[in-house]
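Taking the form predicted alone, here's one chain by itself in structure tokens.
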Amino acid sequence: MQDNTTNIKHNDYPPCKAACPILTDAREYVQLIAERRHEEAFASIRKLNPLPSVCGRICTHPCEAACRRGQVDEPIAIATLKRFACDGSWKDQYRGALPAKPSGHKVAVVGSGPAGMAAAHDLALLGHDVTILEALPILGGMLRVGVPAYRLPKDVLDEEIRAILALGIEAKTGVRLGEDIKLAELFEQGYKAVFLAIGAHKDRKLGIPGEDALAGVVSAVSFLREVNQEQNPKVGDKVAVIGGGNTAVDSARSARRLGANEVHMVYRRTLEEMPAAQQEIEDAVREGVQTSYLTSPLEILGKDGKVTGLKCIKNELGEPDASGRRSPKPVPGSEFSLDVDMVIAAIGQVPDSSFIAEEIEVTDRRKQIIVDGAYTLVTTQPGVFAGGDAVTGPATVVEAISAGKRAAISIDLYLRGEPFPSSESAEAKKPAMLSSSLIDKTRKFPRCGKQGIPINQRLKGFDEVDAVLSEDLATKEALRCLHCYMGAQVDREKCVSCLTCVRVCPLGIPATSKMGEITIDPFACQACGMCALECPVRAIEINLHSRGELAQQVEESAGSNQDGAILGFFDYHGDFGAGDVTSLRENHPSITPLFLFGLRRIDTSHLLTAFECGADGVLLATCRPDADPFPGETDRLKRRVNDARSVLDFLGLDGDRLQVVDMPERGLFDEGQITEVMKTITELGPSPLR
């Protein structure tokens, strides 16, 4: 069938999804949270991401950087909403579906970090027999030994690992590839493919005097490993942390929790170039960490074999280097010293592949594993694949998960004797920008604030700092979504260029060409639904709660109660929770609720259809004007209600069967008001159409 719609491609992703390395549909689960469908929201996340609670806490959330709402005020708190969806009791209802018949192939996954876990998870779902080999005595890789508990509690990680292993995956800890077992031996034991996800556990050296000669100089990797294995490493009274990544920030914040009175972060560039997550930097400063930007270490000073200070020099920024950031250049004569008794080097990590260099091709310095394609992750050894930090160097959790998932696809194709997918990466699209006029017309709503432990209590231990959002806050935040690519489509064959859509759009998005052809930008449209509702020839359809979908819901809801009922239309933008909906169903069973993203979507025909299908009355509960993204459209709703009442009066049904109430500040309705409404409708008796 020919598709006559314009302005939208079915393979167009919303910006948040396109920015995610594993293409998680953030728009979908954010919308499900707004609809109080939490179990479905979790399922939407979990079907692609085997470590959703981990990502809800420590993901760098590139989706938020791409979020269209960020061009208006602040991005949707997507990662925070992910954590909300993943921390609820409903998550226990999700079960991954294993294939009915196993493939019969054995696959070894070396490493249990995010890349290894993701690969093992997906391979098991594809029917393969998977064994994880981990050098550490416990599973989790860098998630286990590199991320402090105040950011990622170990019980959260344990729970997600257990869910992955429950797919029938075997795990063997304390097994180091190259020492305890060789690659060749794995194939001799019947494994048909091997995925190397060994991470990047080796620290970089500072390369300055005093680094190797003084007690009190430690690497961030070893320091955080001791912290995360609860070995309570001894810290100095005054600590300098050299570096600007998340590992450096984690080291600084951990040192404060372990008793350091002063912690200085020394970074060679400015705050703007600092690679650590902005929120983590801000939290570190609030916890008392001092920062020295545009500063490079020159020498670690000492006396009697112990650290006594750190000699530094100030920098200025020159031209951009290969990373795109401006290169720091020392300022002559700007040397100074910090009085410290401990130095933590956190300038980066590298993979150590030397132990398998005899069996597989690695880079010149025996660090990273060489692969033929960034997508296929095929190595030079048949049947061996590699991904994650072992290939790219240190990257983000979600990038590692993406590598594991890509490896699972390639391994599955390899085992089935099918060709690999193209290794050519798609060209990244430049994010579309909203016009200044549209930004001005879009209503602003504040982003939810973080909840958690007060600053003055954080340093008492490693308890998780951030708390999960309440249902109320999560719902309000989800309702800030602008519904990218869920808006209006124009059917060219039906459109008569009457310009009704141009006149009624509250944001002025529909445009006309010189030939009178109507176009609606799918990126700019916010799915208010007005154009689709007002179009006289029904040439416009809306993706979010389409006209046909709403009509079907009205028929089903109104006809669901054979004894007659009141069909209630409620606006999702009201301030209510799942408990309020449950209470409505229990205390007012005669009211059948139907929820919408704005009652402006309701047409006169929808109201009359409810009566045709047997409803004794119809109740419309409008949200407060301060919560409505399109408050100026209430007059159109009033007009349709009055039109429907006139038709009811003409038919002898009495227009008072149609009632409109305002939703209160909290809850679905005011109890006294709803009692009066129900009394009015009940006194009119059963509908003659029933």
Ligand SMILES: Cc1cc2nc3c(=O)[nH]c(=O)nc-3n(C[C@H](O)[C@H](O)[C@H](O)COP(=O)(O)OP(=O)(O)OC[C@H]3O[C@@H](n4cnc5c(N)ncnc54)[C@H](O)[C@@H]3O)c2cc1C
Given for the second form:
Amino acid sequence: MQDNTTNIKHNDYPPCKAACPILTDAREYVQLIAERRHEEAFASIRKLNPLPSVCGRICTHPCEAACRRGQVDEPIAIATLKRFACDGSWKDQYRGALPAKPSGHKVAVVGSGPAGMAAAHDLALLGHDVTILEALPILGGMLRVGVPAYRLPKDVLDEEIRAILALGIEAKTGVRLGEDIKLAELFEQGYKAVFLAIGAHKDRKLGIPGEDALAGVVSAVSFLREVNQEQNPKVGDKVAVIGGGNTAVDSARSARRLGANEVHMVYRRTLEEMPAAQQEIEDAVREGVQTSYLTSPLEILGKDGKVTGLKCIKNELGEPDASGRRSPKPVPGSEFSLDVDMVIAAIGQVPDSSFIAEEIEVTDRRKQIIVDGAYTLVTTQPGVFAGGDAVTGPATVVEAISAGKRAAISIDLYLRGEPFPSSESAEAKKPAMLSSSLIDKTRKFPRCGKQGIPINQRLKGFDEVDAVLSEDLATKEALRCLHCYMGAQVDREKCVSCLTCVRVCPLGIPATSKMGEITIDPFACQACGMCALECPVRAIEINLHSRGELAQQVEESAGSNQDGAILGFFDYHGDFGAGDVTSLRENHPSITPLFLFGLRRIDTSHLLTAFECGADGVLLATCRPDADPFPGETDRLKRRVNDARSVLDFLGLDGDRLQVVDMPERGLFDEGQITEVMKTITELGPSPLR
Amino acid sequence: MSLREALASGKFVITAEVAPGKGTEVEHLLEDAAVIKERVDAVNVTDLQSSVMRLGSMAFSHLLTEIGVDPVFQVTCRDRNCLALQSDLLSAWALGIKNVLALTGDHPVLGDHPKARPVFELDSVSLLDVIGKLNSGVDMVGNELKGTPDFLAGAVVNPGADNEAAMDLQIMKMESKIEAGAKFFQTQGVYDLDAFEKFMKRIEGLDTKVLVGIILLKSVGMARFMNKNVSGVFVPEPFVQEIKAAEDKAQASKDIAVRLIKGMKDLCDGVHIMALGWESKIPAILDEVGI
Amino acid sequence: MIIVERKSLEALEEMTKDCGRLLVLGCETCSAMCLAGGRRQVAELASAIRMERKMSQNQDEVIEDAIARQCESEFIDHVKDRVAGCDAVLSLACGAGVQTMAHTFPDVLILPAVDTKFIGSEAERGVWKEMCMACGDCVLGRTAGICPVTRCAKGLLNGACGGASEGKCEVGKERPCAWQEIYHALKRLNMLHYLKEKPQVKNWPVHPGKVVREDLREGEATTGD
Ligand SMILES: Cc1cc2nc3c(=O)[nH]c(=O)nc-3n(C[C@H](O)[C@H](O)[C@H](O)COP(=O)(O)OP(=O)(O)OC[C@H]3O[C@@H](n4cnc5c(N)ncnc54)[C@H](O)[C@@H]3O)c2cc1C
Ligand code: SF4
Ligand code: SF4
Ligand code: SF4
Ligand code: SF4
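Here we have the form predicted alone; I need the corresponding form predicted in complex with the named molecule.
Starting with the chain above, the whole complex follows.
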């Protein structure tokens, strides 16, 4: 029956996408990796994000925190998969969008961090003439001078910056706005708009005795800047790092690499409250960094103008403050001293807005540039926009990219004299929770996350500590995705309340009302496909392999091969790589492969349609039960296959034209088995229906 | 003495049973009946037993009257609706048949025409009720009869029900049957004296006559078959062994029957012997029991 | 609901082989609910017939459709043009649907694709059980909600026949003795005395039956057609 159903529209983004500040479609690229379509996965990421390899390495991945799989066992390693997609040679095939035709407007972007780079990239694509002004001699902002190479190798950054600049962007380094050129001058020079993305590069003071007087007290930003510019700063033998953010952790880990024997991280709250990524803290500890939680520095001790120790006091946590965090309270009499000869202050940064403060309004205390509404990013000055750490204070790469992208849109509208859209109500939805019974029923698969290099190799230098995932592990990981909001939706007009969906769903998701209305919770559904398949009146549509799409694929594939075709269904959950697919096509041209997330979704009518369209045979290669998220459904598939076989027998076509094989431990198929199957089918001769 | 008189007299009543075959051959059955004619009070004629198509019970009952045997005309509800049943009953009376045993009957799937349409419009209880009506001069819907029968109606009961529900149902049904006019009961074959004694205790006080069923055990195979397939009949293992060990199976069979009858004689009002073709052995058994 | 089961492909082939242009028509209420007559089943059946025709050089087209109920003229109206364009309709509806179709389209051959089995319910997935034979005179009130007319092999009304063994009916070990079930249910409800009432005899209605509701019907009350 003609099945013209198109994909249904779910109103909600998958949690991973919704959590991403630039709305990266993690579900899409994770799925593309699972489909061994890595090049497309890269394209999916790159089309939104000009710094994909950077994000693949150091993004704080709010997507993972939101990932629904995380409620079941552990979230999908989305960021690690991003890195996989970005590290493969396939990315060289990528052809990005070309800039629109020149608008004739000149735009200045001040600061070359992720915010500036993203804005420059998008503005250039929109056809504007972009110039980047950067105070430092090198490009990249904190990515260059903050994040150490063991987490973000410099050549990776270089490559992405090069690709951005290749859009025809001019970058002027060593030019500090406010010092080398005034904001007003930029407009005089013909720039029609300016984006301020100067980051937050000024360390906040500790405000304790000894801070300014003693040699051996450094600010984290300047320390890391030296580290990153390969100036190999001298470090002490015993170092105290004060603070709990990424800057503190990176300082500590860098100090270890530069030869410090003892590194203490001094943080006033507990591990739980630490703003740095947990993974980073764990890595630091593994690399020998010691932690002193619930500890505040009181005084830096010194002798002969040099640091000799750090006097501290223990804290206990009091009542939660306005931010919801419990504030530390010193415990009287708990003072003690750490014996150190270097102190790195990493308690947070503020923008260095002194150069421009006379021209643009900033906040009093934190010196952040004031913008009108987070979305449009307009400042108090017409034509001047600001975003990134300079506006928010120290935040994250992806938030900076998001700011850059939003700024590009605002600037473009401004240049074209169009009104800004009314600010988007970014109403934070409460995350939906899965029921415990659903969690119980969901099959667990271990996460294949970051693959670190051994500790003893790490401390030798600044080589990258994490290795890229192998294709095997990456696909395995990607296959853990639960396909949020790709699942089933009931058309109430068609539904006859037969309850089949209720009875077949392996997760018990379709629910009934007293009057027989069926509801399928789109958040809970995992798109296994059983209900959509079994619904007798076809009232259920599903996005993952929609019925129409599947039927069309079958018709096209079965009808495509003039010399008679064997339609081969393979399960993505098998353990194979993109190369296996290529060699299948080369070595067995008579098999037209179709890949599915679970063969369980193949209906008897699909099988019959294949023969109706002239297929000589149909081969169903089911994945191994241990890899199948719904192994219980294979039996149903086999029953349907038997049913279809009996129809073939009845027609005199011979049921043997329909064959089920198990996918092998490794690869797409077992050569011996395939040969036998092919022989069986070939011996039956060409289909009389061709 | 007719069965009615025998029951009324209070003596220990003896009945036997013959089963017409498939076809019109009746001579040897009549011979069997003749052998026991002097020793029994009545002979039952089965109605297509086990749902196997055979010569009819009414015809053979009538033939028995001709040789001076008082027949018990067995009537099942399997094949006839209420019209046919009433008509057959009137016909039987006209043919000189005075005793009826009202039965529900086996389902046709058990027999040799398994696809036959079962009727069961009436069952044993409602059939007894109908017989009572005919006896009172009206048919089932109250139309008056011209010429009225006066049947002695009986029914069956199975003392060997295999669970409490089945037993309760049996007894409740037995009461309904008495209510509906059953004057005597013939039981399914009994081999277990204790169980039978218990059964008789349970029905103490019911105003009726019970003739205990005795099936002559002809072979080990037959015992095993009944244990497996015949509801409510259970042949205890010692009897099976006794038959197995015996050189003269017929003798062993007779011995068992004698012991059973002796054992139950004082518990009930009579015995119904199902000899299954061994009718000739009945007189010797009765001799040995001394009745 | 009404439970139907598709006839064998062999029987359907025999029935449809010379019938010309064919519409395979689903019925998406009872028939769909027992997974025999929805568009999913239509697709499967039509596909098989098309292949069969192609293999036997039969050029006559086979098309597919489905409506909500084939026993209602309002729904039938939606496919009347499609039906008119065909020589025959293979209906996946129950007997009522097939007959309503035949009545509506006297010039088109309407063929049954399913056997109408009984009124029943799904006992487990893929298993439907007969519960009611629409005898027209419901006795469930006396039998604790278990129908002896349907579920006792002999349809007895006055208690068990005595043929059961181990709680199973004499006709087969896979089917429980309905009367023993009734016994247990009545006992639970403290209503065993129902079994001791005077003998019951079933009233059998005249077929074909008809329900006439004077409060609902329009015009002159008749019992004729
Ligand atoms: C040590 C460290 C580790 C971090 N780790 C992570 C991490 O793992 N994950 C993550 O998401 N985020 C991390 N961050 C935060 C992240 O790097 C920043 O949030 C992000 O770089 C901010 O981007 P931005 O473009 O706003 O500013 P920046 O990247 O700071 O860039 C601002 C640029 O502007 C230039 N500039 C400043 N003033 C002027 C001026 N007057 N004229 C011209 N140019 C000027 C600066 O030199 C700089 O190049 C880390 C930060 C640090 C310091
Ligand atoms: S399970 Fe997949 S789609 Fe769902 S949130 Fe995680 S990555 Fe996104
Ligand atoms: S299977 Fe289809 S028709 Fe049946 S209840 Fe579910 S949605 Fe409705
Ligand atoms: S697609 Fe699968 S998981 Fe989702 S509701 Fe249907 S049967 Fe359940
Ligand atoms: S055994 Fe039970 S269900 Fe079967 S016919 Fe007899 S009374 Fe009815």
